[in-house]
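Taking the form predicted alone, here's one chain by itself in structure tokens.
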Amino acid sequence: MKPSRREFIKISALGVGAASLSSVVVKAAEKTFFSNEEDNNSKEKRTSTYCEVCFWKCAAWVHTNEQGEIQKVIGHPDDPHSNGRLCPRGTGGVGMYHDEDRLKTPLIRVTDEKGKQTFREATWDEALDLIAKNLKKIAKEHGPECVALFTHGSGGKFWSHLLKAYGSNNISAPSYAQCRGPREVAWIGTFGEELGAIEPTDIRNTKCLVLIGSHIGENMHNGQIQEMSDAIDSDATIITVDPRFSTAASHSKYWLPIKPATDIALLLSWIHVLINEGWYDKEYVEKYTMGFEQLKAHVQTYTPEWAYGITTIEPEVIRRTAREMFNASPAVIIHPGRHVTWYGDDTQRLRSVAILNALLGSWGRRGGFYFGIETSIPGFPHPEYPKPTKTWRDAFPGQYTLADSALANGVCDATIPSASRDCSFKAWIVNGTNLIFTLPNIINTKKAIDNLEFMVVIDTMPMEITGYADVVLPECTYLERYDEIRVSKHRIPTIALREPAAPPKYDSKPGWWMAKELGHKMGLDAFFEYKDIEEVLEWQLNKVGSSLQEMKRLGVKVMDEGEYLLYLQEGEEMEFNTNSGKIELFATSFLDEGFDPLPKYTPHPEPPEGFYRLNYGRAPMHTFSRTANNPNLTDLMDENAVWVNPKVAKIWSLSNNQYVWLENQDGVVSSFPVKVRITERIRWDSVYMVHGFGHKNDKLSRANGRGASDSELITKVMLDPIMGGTGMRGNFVTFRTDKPENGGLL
């Protein structure tokens, strides 16, 4: 049976499958989640803000009570991002608020013994002056653009603006090289732009929905899920790829259970069938594509029978899935994902995604990808910025000449001396990203910070990488302060304010206030002419016909941004961004920098014996490490566990709540045991487990010693040579059941 719309968010908010649930805790994660009721006797003052917890930014409304203490905060009605609807990350970010163990008041390093919280408390001006002095005396003895900035959330902007005015634009984001790049590198050149945060998958209207890596329903995107739910009211066909029976394949009709580091041969098998058998939009090919003769050739020995061979997936389900997705067409998706840096070959594989959507035509089309509406929002006057001298390109000469932002990976190794290099960086600015979890290899970001003269962490949170600041600096959460008007693609053009909905809470400051602050230390004050934040946000909604005023009340606001259309229309002429004007599916970008304008399938290498792949992804309750510790969030999942097919528990003699070590093939052993789960749903091959459990630090009085750290044991990373991409699906693990005199990295 096909669960109800209804009852696939209720499964999805919990992550479980449907048998677990019973009545009680349906109704339960219906009033807590979902529930958008209003008390007529509440005497509730509410707030409009938008949700920091991840990057789907769901506007909403913070209701505080007679006191000014933040009781809840609930989806905004008018927004596209979340329909009026939180997932539980959303409900629970009021945990934030109120941890206990939040960084409280700046703080200097008191000792060199770096990755130890070892600290005293400062006043905000021995803070920045300090700040300040270090990256003067950086600039002068060796140029402000040895100073590098790693940011995620919405505190960056204003981060950013600093770096620049200061004469560095070397400004990277972890969701970059560690996530979403090859993705858009490879959109980029196939239909000549990328994808963005919130993706234009037009789900609602699918037929038919393809998932290869692409857990909805359990990373929690709240539209995505949402409208997924939609899709299966409506019968649409889900298939889903994926070792492991995720939340998603449980509600699918076909669930594809490849042999893990295949995904390009099944994609490429599919192009073949699709082209072999003429089950492809013939007349969108003709008008808006270029290159199918060429790709034809070259995908005539990727049969189905040869994929069968590598992925274990039978030829005839490859058939069957291929020509479900045509009778589907143009309404057809196969997802291009979000977390995409699996194998180092990623780009490729996602231009075989790209590939399959162009000859199916979905590409523009109702029930495929739709075309975004952004309105533009002015920045504040200021003078122009410096003009840097270098980039972090400049340490990389030749290579990732397709990437299109900082490489977070690239920075970190440029920090490391190197005699081909005249300057590595000399400091480091950390807004909002936990590094030591974030980027992969924790050995070498540790040699980079080694190599450092100077490092501020700016955080709500004491997470790993604080241990290694020489200044912390309390950022207050996002229901605390304001911050940029959120703009973002989507079917109707919107805007939507975060203001706060309580003083921030001991003596941390939002991140404008910091940035804007130093700036005036370091002598920059043309660059921030400004009283505070309420004048610039004033500023810039005027400019597009609003007010402050008028955005506290409606919190979300649709723009007449004109006629718009959200599709390609019949028989409509398009010129795409790329260097032939048309869909490229042979990419002459890819050509013209020296690598294949067709997408191709290298073997990966095999576990060694007694190890398995170790595979990671998402849970519905918790983004990355920023929430292990949120005390609402915990409550429903406090700890990871290690998924392992019965077979592998047999062999191993392991029984279900067991706790284990997790030994990777370079030697390094997890820093804390993980309860052993035995499951029928992940490959005999393969183990699971969520990332962002297994810290280590003890003011984290939740989240210190529970679970294990896939970050840690992810030591082995294929770099992408066409954007920098760090693969970290080749990583590989056995068990201890002893434990070891010194495990882990952290």
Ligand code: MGD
Given for the second form:
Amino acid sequence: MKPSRREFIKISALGVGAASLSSVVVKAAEKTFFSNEEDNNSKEKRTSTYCEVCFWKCAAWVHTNEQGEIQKVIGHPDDPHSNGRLCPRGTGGVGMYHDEDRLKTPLIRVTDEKGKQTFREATWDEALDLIAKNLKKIAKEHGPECVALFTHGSGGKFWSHLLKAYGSNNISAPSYAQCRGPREVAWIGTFGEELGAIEPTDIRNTKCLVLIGSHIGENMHNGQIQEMSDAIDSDATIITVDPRFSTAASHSKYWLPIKPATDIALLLSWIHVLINEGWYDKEYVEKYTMGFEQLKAHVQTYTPEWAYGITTIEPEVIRRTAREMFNASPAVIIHPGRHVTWYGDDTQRLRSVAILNALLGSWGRRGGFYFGIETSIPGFPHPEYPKPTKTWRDAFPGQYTLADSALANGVCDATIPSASRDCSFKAWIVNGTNLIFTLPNIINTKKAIDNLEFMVVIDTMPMEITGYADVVLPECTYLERYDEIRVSKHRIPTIALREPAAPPKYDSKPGWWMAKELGHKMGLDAFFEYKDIEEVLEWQLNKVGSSLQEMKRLGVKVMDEGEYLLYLQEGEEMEFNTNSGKIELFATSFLDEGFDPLPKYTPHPEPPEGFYRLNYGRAPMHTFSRTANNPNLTDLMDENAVWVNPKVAKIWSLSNNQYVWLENQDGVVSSFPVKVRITERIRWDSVYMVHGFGHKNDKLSRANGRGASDSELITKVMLDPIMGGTGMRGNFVTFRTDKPENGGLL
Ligand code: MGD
Ligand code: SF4
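Given the form predicted alone above, what does the protein look like in the form predicted in complex with the ligand?
Every component of the complex follows; first up is the chain already shown.
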């Protein structure tokens, strides 16, 4: 039976509890605010924001009551990211503001014992003075380039500006080498451009959507879910390739329960079938691509029969699904995914995905990928940044040459002294990223931290990473601060404002203020020649024909960028930003750097006897580890479970809801036990769990000790030689029913 759009939203929005939560919110929104007008007689107020619970950045209105207390957050109807509706996490974002476990004052370490959260409270002046003193000392003794910034989230711009003014350009985000980096490099090598953070997938108009390890519905990217629901309603064919029967798989015409770690074999055999059967867009391939003949010769041995032996997907199913894609083309999307750092050959897997899309002519076509449009906002004037003489790349001569952003793992590795390097990193500034849970191989991360002279962490919560800091700076939540203007690339160009809905609680401060004050203490005033962020925003908005006053009224503004076209026009000539100016089926930029210009299949290690591949993913009500203590969201899900196939459960005599410890191939045992969920929805060779749980910090009253941490069990990393991404799915676990003496790395 065809699932309806409503059903899909309901299932992906967490079953009964959350479905009712979302519908209450939607009704309230429809009743009062879809007119986009404020009731001037009411003492209640609404202010504009964009959500920070994940990085889809949905624009929203925040409602405060007569006492000025934040009541609710509702999607902005003019926003293409949210279309007036937030996901359960966005609605529950208010919990970040109310969380009584928040960081409340600046903190300074009092013992040498790292990781233990042993601090004394400090004033802002004291904390910033200490940071300025240490950073100046490091610049003098080692050079400013020996300081690195790790950042994820909106405040990053302010910290990046400070670091560049100081003289370092070593700025990395885990959203690159631990997440989408390989697909960006694959896309640049094929189409000459990145996909970017809102993927320009034209899902709402597609006739066929192929998901390879993308669990849309559990991975809750708002606009994308809404579009997938529209596609389901319009009878689009959904093909899901996943070893797990995901929510998306349950709404698919085809579920291909692939043997984990073999996806490239399936992709290559699809390419084989499309080319050998002539099921590709000949005109498009002729006009826009290069390298077809090399590709054709390359895939001849990759038959469906060959792929069957590797993937366990039957040849007939491979052929039939290839035919479905061709029938729908060019309105077909082989989805590039988001978190794609799995097995270390990820860039090549994503190259196969890019090639499939190119053969089917979906890039720049309705129902495939559109060309997004964005407004550019000028930066506030400042003196030229000093030119750094060293970068993180110097630590890896000749390696990861196609990486187009700094690698968080690279900076971490380059912090551990090595005889072959003249300078390792001496200080880290860590803003909005819980590196202990985020970088694989916790032992390595701790080793790097042990080698630091100084570390500052800017966070809203006492997370694992704050325990290792010398100074902790408490940031106020996104609901209590201004941030940079959100500029987004979408079908329509929009800008959105984030302004404070309430004053910062406790003694917390916004990132822009901290960076400016620290800049002052470090003698960098010339880079911060404004009174406050309102002056900067006003200046920037004036440059694009708006103002702070207008944006406070509108929240989201649709910009006029003249005439723009979302798709290629009939017969249009187009030059792509590649070496050849064409879409490169044969990637010359890869060849130039000594990498395979065409993707190949290479086998990966299999689980040893009695072990199962550790697979992990997202839940619709949580984002990584940042929401694990959120009072509203823990009400919906307060721990993770390990999914186990019934056959495996029988071998180990496991029962549903029993708690077990997981032990990995290197003998690392999870710090906490995790609940067993016995289900046919996972293959017998794998187990599955949601990332972000298993915190070990008694300052997190709801998250401490709840569930297990996948991060702890990922001690083996499969590095992508092309761009340095950290493949994390080559780890295997087994079960323990006894409590280990010294379990865990946390
Ligand atoms: P979180 O673990 O949520 O994600 O990695 P991170 O961005 O590090 O940590 C976010 C931190 O930001 C928390 O400490 C939170 O309290 C803090 N924070 C939240 N809001 C604010 C704010 O407004 N200001 C400041 N200053 N801090 C704030 C995500 C990364 O992890 C990504 S993008 C992916 S795709 C990978 N996923 C992943 C996985 O699935 N499994 C494993 N094992 N590792 C992974 N690593 C990667
Ligand atoms: Fe917030 Fe959800 Fe939008 Fe992410 S998808 S920005 S959590 S509302």
